[in-house]
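The data below hold one chain only, encoded as structure tokens and taken in the form predicted alone.
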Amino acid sequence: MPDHELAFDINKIDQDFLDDPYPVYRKLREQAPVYRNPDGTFILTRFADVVKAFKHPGMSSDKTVDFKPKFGDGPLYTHHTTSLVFNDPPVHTRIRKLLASAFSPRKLTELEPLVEQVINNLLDRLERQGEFDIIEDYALALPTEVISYMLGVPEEHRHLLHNYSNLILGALDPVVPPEKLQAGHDAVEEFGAMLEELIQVRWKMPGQAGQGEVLAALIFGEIDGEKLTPVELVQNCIFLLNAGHETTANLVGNGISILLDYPDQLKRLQNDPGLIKTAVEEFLRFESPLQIGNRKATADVEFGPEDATVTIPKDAFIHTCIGAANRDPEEFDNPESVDVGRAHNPQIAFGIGKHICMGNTLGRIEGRIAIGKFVDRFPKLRKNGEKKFHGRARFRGLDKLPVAVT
């Protein structure tokens, strides 16, 4: 079927798509797996093509040119073109090495008991409440606390972090109203100013870092005689909030929501807690927290099935639909069903290749402990109202998920 008969435009997505994008993904994957959007960009929905786009040397993540029309010269442009994710080697390689200290085995060993402590405290509070919202009271609270410890953010400022992350990442959606763009600029400036103060304190007193804090390692870390510049340090601390906060919150919220929608799988996990590891991988696959990535072609590259390849030309912009790829029946058996014990599950929710999410190990640790302990603590878990997705295309997560546990 020719592309135009699908009548899809990623720049004109509606509420139905935001609530449930998977029927559209399925049509694109089946009818036009290398789909040319009306604006000339391309959309990839097959697993094999998305993996190829992430690994191919002819694909670029650098957005110094592409983000200029959208963000101008403002704080959002500075942030998104300085942080790790939207850069290519050698800049990407250098910054990734300098950020690696935040996710070293030693730091993860320090963080795991802290994660458990935060989760146990949250669960105790939720048990006393009996009725609560999973997203606000649990899924968002966990990564906010953890990233606050990592960046040394005082308790009195932690309530601001979710909104900062939401506004900065929301500006990456295909279409963003002017008022939301301005709010994103303001969020970068405000959080950046807070971080500059925290960095100055840690610079003067490096030995006063708390458990799990990585700020000193980022300030003083050095690779081949190079350190993060002051701008790189601030912007990549913002990046750590965004990367760790959004993905973890969505993983935990989506995971518990999936179990409520599939009570047989909830019962299965309750009866066999050892399935939590494969269950988390299944939640990442079935409702991928990051739904749409992007690349820019630096050379002509062929995509699509062997009998119907399409050449994406040099300089074309590509939307890589992770949410569609993770439900591709060519890669996953019964992809529209949930199987918490799924054996073959090469899901790519955290990406793949040189740009794989640096925090994927920490995210999995948080997901396994948060969902596993929650299911164990509340065997009478039930829905207590309608769930609602937060309504962003690039990231998939809930805004509300009311439950009762007694």
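Keep in mind the model is a prediction, meaning the values are calculated, not measured. Whichever C-alpha set is largest while still superposing within 1.5 Å between the two forms counts as the rigid core. Positions refer to the first chain, counted from 1. First, how it differs from the form predicted in complex with ligand HEM.
With a cut-off of 2 Å and the rigid core superposed, Gly170 has a Cα displacement that reaches or exceeds the cut-off between the two forms.
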Contents of the next structure:
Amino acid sequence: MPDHELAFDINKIDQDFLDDPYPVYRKLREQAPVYRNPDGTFILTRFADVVKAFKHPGMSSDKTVDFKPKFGDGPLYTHHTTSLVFNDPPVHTRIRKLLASAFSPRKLTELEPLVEQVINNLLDRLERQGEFDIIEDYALALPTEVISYMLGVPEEHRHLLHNYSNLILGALDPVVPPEKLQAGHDAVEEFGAMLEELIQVRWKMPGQAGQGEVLAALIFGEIDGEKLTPVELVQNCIFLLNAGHETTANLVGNGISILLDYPDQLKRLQNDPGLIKTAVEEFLRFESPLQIGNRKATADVEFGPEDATVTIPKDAFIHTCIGAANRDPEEFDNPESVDVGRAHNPQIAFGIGKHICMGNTLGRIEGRIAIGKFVDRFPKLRKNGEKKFHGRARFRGLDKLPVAVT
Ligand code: HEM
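Any chance you could show the form predicted in complex with ligand HEM after that form predicted alone?
Next comes the full complex, this chain leading.
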């Protein structure tokens, strides 16, 4: 029998949890930091435990067995089991090294002015509108444009990417109706075919790449005589869209939403724009875009505080709750309050360990420019209706955030 009376079930979450999961996280962290979910999986909510799970050699990200019953041999199976995030060493290590050229300091230097340009254009349009939705009209538009530059997706195809990403990631939800599953398979095939064409063109004309494009580096990149296979190349390009799309949009949307909820912090940032760096770290901590990660134990591993450890057995599935870890009072002073100038902030919104987000510098650049310039351009920013969180527990983000700026 457990020594607590919590009756939380991660497979049966309600709207209250989606609106505000933090009271539940707090109870779990205080009463059952290594919580056994009714389906036998475990939920970790302490900072120290989540970090341990991400760093421990006895933890696997490989999904070749787990995804088989759900995806069969279809395109979703190929995609998710080929993307580096769902692989262990040595496959993960090799793909990660080969993908690193997409995030080199040179590529990031090329991308930064493009981010500025995209943001300036969006802000000009929003200024003319006066009233708009932050999510639809601002936060979602930026990462799609940036990834399009990286993959060389021409302008006429860019409107398709948001939907592809939703369909492919949506297929990872715990329960997926057959038509949604089929739409996910189709999205992998269609986006894959588009990328194959772009790769063919770049392969024939490597010198013609646009600013910020990374395809040539990924096609021709070689480490220790090894290259990405054609399937690895296409599937990891698809993964770059998925990894950097909703997460970055959530950072921008959540950041502006936090500033609207805490007007004193908005004023601080307006008076001292140099705080944008620590402000973005605080938004990442306070409303982490990716709330719940996952690992599978490949050995018995102990978690929990020293005086109450629990052994998670080999083969158990673990939910690593980043959103709870980032509000753990053992790691952060006043974790439930927002401080855009927070000095000590070792937040783990980008994960930690060998799978730490490859796009973390790019995500930070996008967040700082998008939120910093927005606050600077619109000093009269105010709410203009009810915000609404979307219905997925693993990601923390809004569907709607209506504002007025004149
Ligand atoms: C604020 C924005 C972002 C957040 C919060 C975020 C968060 C994360 C997290 C938590 C992981 C680790 C997953 C795990 O350990 O299982 C991850 C992995 C990854 N992210 Fe991000 N991400 C963001 C933006 C981006 C962007 C912009 C890109 C690229 C365009 C990107 C590319 C990746 C890649 C390639 C991985 C896999 C790394 C690996 O498995 O070794 N991310 N991200």
